[in-house]
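Listed next as structure tokens is one chain, alone, in the form predicted on its own.
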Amino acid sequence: MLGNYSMKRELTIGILGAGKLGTTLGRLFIKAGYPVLISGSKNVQDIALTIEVLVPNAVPLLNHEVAQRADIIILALPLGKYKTIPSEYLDNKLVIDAMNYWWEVDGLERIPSDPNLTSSEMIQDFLPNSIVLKAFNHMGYHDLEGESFSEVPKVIAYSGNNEDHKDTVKELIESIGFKPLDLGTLENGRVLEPGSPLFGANLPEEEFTGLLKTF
């Protein structure tokens, strides 16, 4: 069970998505000492140079290869591409959902279409045999890199229904220099989605929790 690991960097992190968020997280986790595998929308040959430049020491692979080989998967794709996630390789794996619905990328029709369903709950429904937790979606990629190990630690909030794996996510957040904050269930992760005052939040704990209390 991943939640019982002592996090001695035995865990390989796989990132699906080689855009700005995916490459930023890749750099941060490599700096923290984790092996990182990363895939993009193109084939390996087409993204190899990009990864070599933007995420030195990460290994570019195809989506299904990342899903097969990594211990932890981070979803950094446009949300509208979630059906390209190779679910058949993710049974019993911890999947961290960092995706958001963004109309400029995903189109005007909200994803998910049910306004009572959060995007991470939709991803858990799509990956019924995986353990989905939400994290790394509310802070902009530029702030993630700039605020890592800041003098006053900034909050990265997370949510999920599986308590056994939350310690793993907590330690991952700490390893790249942020203050973890558990919001409870996946449903509670709604407060991190676009449209919420906490979306884009780059705040220390006291300010973050103060804003959270206004909901």
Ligand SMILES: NC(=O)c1ccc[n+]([C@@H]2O[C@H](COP(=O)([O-])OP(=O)(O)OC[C@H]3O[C@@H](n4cnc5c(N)ncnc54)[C@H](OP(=O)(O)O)[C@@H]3O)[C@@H](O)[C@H]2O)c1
The other form holds:
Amino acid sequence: MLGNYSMKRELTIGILGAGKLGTTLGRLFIKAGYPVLISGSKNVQDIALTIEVLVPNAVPLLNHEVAQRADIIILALPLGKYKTIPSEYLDNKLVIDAMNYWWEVDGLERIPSDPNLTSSEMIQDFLPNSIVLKAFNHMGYHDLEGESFSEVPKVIAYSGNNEDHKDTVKELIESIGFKPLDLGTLENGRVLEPGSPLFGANLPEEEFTGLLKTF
Ligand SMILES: NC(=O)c1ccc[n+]([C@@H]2O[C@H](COP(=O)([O-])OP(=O)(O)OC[C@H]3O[C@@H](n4cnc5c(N)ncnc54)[C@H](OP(=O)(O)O)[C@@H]3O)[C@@H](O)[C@H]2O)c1
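Form predicted on its own done, so how does the form predicted together with the ligand look?
Entire complex below, previous chain first.
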């Protein structure tokens, strides 16, 4: 896997959630040259060793410290815990929602309960003063790790209502060796949710867009 350890990037990425997805993205963004801050659900000591081993050079902090200090926040915690996101520190920040409703973790009652609402739209409603975009939710963490900078680039699709911040998300996706694909509005992100054929997609652009056309 190629990366660019020598490049230093200015924006600091904060990841809420130090589990499978959070540590994988953390590792990829460190490799791409971004400063990375990361938090788990509790104390810093609880994740310090995990971060030292799995995401060397990332800084473990408390949830609200990550939210406060980072320029861009990635939500990599269980969707059912979304109300614990420190919303008061996220005003005017770009928040990338990578979460999915997964019944085994989040319970049998669908989140959000309103079937007309996508989970990322619900997160935007919860964070009305933040700019929420959806990305990094459809590919499994093992594929993210393994397909970064693959010979034929694999798609990471994203969606959001704020066009001004899409270039930043595009740059983030490219920096870790994937092909960004803009799906339009947050609502359009429904095609990336669990249950959709694109959920789990680890595909080059042509196949990804081909599948998209069948909807
Ligand atoms: N796994 C994947 O391949 C994958 C791919 C794309 C998207 N996702 C989505 O990413 C999210 C995380 O999945 P995962 O597989 O990484 O789960 P995971 O391995 O169970 O990790 C979840 C992490 O979130 C932490 N957490 C819980 N509440 C938190 C809070 N309030 N603030 C900060 N961190 C908190 C947990 O800490 P504790 O252990 O202390 O509770 C744990 O470190 C889910 O929404 C999932 O659908 C997962």
